[in-house]
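Below, in C-alpha cells: the form predicted on its own, a single chain.
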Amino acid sequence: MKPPRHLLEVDDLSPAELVEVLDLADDPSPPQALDGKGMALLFEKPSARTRHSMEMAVVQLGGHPVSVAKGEVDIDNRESAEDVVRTLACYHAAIGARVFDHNLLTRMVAVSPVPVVNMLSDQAHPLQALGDLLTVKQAFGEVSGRRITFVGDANNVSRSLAIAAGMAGAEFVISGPPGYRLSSADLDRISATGGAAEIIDDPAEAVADAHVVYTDVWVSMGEEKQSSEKMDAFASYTVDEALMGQAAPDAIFLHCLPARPGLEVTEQVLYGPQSRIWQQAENRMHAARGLLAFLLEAS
C-alpha cells in the first residue's frame, strides 16, 4: 500500500504533478475516486467558498463530505490533534482542515493513515492558489509567460499564489508597504521550485503590463486588533481603475473574496468587465475536485 499523499502547501506537488491537476480540474467527467467513500473536512475558522467548494468537489467525485465545526471536536482541549485525526481516518478517505495554525496541519500529517489537505492555515492557502492559476489558464490559454501582480499583504494567499506562480512559469510580482512583504524564508522557498518573486515599492509600476492584477483584503480573519495599523500602512494601495489602467490590455482582476469595496478595491474594478471573482470562486470547486482525484489516485 502506497503511503498518502498530502497537500499543505503547493510545493508538495511537482510541477509536472501541477498541472495534472490543473488538467483534472478540467475535466468534465472526474473519476468517481471518492465512491462509496467520505471526507471529513475540519473547520477552525468558518468559511463559505471553502466549505461549498469541498462539499461539492467531494459529491462530483462520488464521495460523501462530513463537515465538522471547531466546537464538535474542540481540538487539543476534548482530545489531541493527533487522535482527532486517527479517528476521522477510520470513517473518511481524505480530511481536509482549514486552521489558525499551520503547525496543527503538520501534526495531523505525522499520523493520519489518509490524504491531508490544508485548505487554508496562517501560511498558506493553496487550494486558493489552484484556484487562481487555473482562472489564469482558462482566461489566457496557459499560465506560463503571465505576469501576475499582487497588490498588498503578503499573507498566506499571495505566498501560495507566488510558489504555485513560479512552478507554473509564470511572473511573479508584489507590492506592499514596509513590513507586510515576502520574508527572506519565503523568497527561498519560491526560489526552490524554479520561481522568483519581485518586490516593487509603486503599485503603478508592479502593475504595468500585468496580465492578473490581485488583491486581498487588508485586514485578515483574526488581525482584528491590527486593523487601524494596517489601515494606514495599505492606504495607497488600493486597486482602482487608474491602477488597473496600467496593467495590459487584457488584464483581469482576481479576489479570492469576501472583499472590502472601498478599502483595498473599488467597486468598479470588483464588478467591473475585467474581474473574474466568480469564475475564480467556482473555480476553487474544481481545482479541488482535480486535486483530490490526484492524491487519492497518488495514496
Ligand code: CP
Second form
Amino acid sequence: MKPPRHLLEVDDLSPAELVEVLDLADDPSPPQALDGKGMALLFEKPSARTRHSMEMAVVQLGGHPVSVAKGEVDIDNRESAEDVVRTLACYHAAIGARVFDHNLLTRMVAVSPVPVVNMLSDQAHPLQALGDLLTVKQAFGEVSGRRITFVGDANNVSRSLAIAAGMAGAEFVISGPPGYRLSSADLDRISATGGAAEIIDDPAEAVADAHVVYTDVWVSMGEEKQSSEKMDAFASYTVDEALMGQAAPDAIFLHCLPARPGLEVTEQVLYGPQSRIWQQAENRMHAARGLLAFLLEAS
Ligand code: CP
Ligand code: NVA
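Can you give me the structure for the form predicted together with this ligand, which would complement the form predicted on its own we have just seen?
Everything in the complex follows now, all chains and molecules, and the chain you saw is the first one.
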C-alpha cells in the first residue's frame, strides 16, 4: 500500500502535480475516488465556503462527508488529536481539518494512515489558493506570466497564494504595512518553489499593471485581540476604484471571502464589474474535487 499523500500547504504538491490537480478540477466526469467511502471534516473555526465546497466535492466523488463542529470531538481535551485521527481513519478514506494552530495538522499527519487536508490554519489556506489559480486560469487562459498583486496582510491566504503563484509561473507582489509582511522564511519557501514575492510598500505602485488584485480581511479568525492595532495599520490599504484604476485594464478583483466591505475593499469594487468573487467561491468546490481525486489516487 502506498503511503498517504497529505496537503498542508500547496508545495506539498510538485508544480507538475499542481497542473494535474487543476486539470482534474476541470473534469466534468471526475473519477469516483470516494465511491462508498467517507471523509471527515473537522472545524475548530466557522466556515461557509470551505465546508460546503468540501462536502459537495466529496459527494461528487461518490463519497459521504461528515462535518464535525468544534466541541463535537473536542480535540486534545476529550481525546488527543492523534487518537481522534486514528479513530476517524477507521471509518473515513480522508480527513480535513480547519485549525487555529498549524502544528495540530502536523501532529495529525504524523499518525494518519489516510490523507489529511488543511482546510485553513493560522499559517496556510491551500484549498483557497487552488481555487484562486483556477479562477485566474479561467479569466486569462493561463496562470503563467500573470501578475498577481495582494494588497493587505501577509496571512494564511496570501502566503499560500504566493507559493501557488510561484509554482504556476505567475509574478506575485504583496503590499502591506511594516510588521505585517512576509517573513524571510516565507520568502525562502516561495523561492524554493521557483517563485519570488516582490514586496512593494505603496499599494498604487504595487497594483500597477497587475492582472489580478486580491485582498483579504485585515483581522483573521483568531486575531480578534489585535483588531484595533491592525485596523490602524491597514487604514491606507483599502482596495477602492482608484486603486483598481492603476491595475491592467482587464484586471480582475479577487477576495477569498468573507469580506468586510468598507474596510479592506469598497462595495463598489467587491460587487463591481471587475470582481470575480462568486466564480472564485464556486471554484473552491471544483478545486477541492480535483485535489481529493488526485490525493486519493496517489495514496
Ligand atoms: N474562503 C473561505 O475559506 O471561506 P470560509 O471561511 O467561509 O470557509
Ligand atoms: N485570513 C482569513 C481567511 C478566511 C477564509 C482568516 O483566517 O480568517
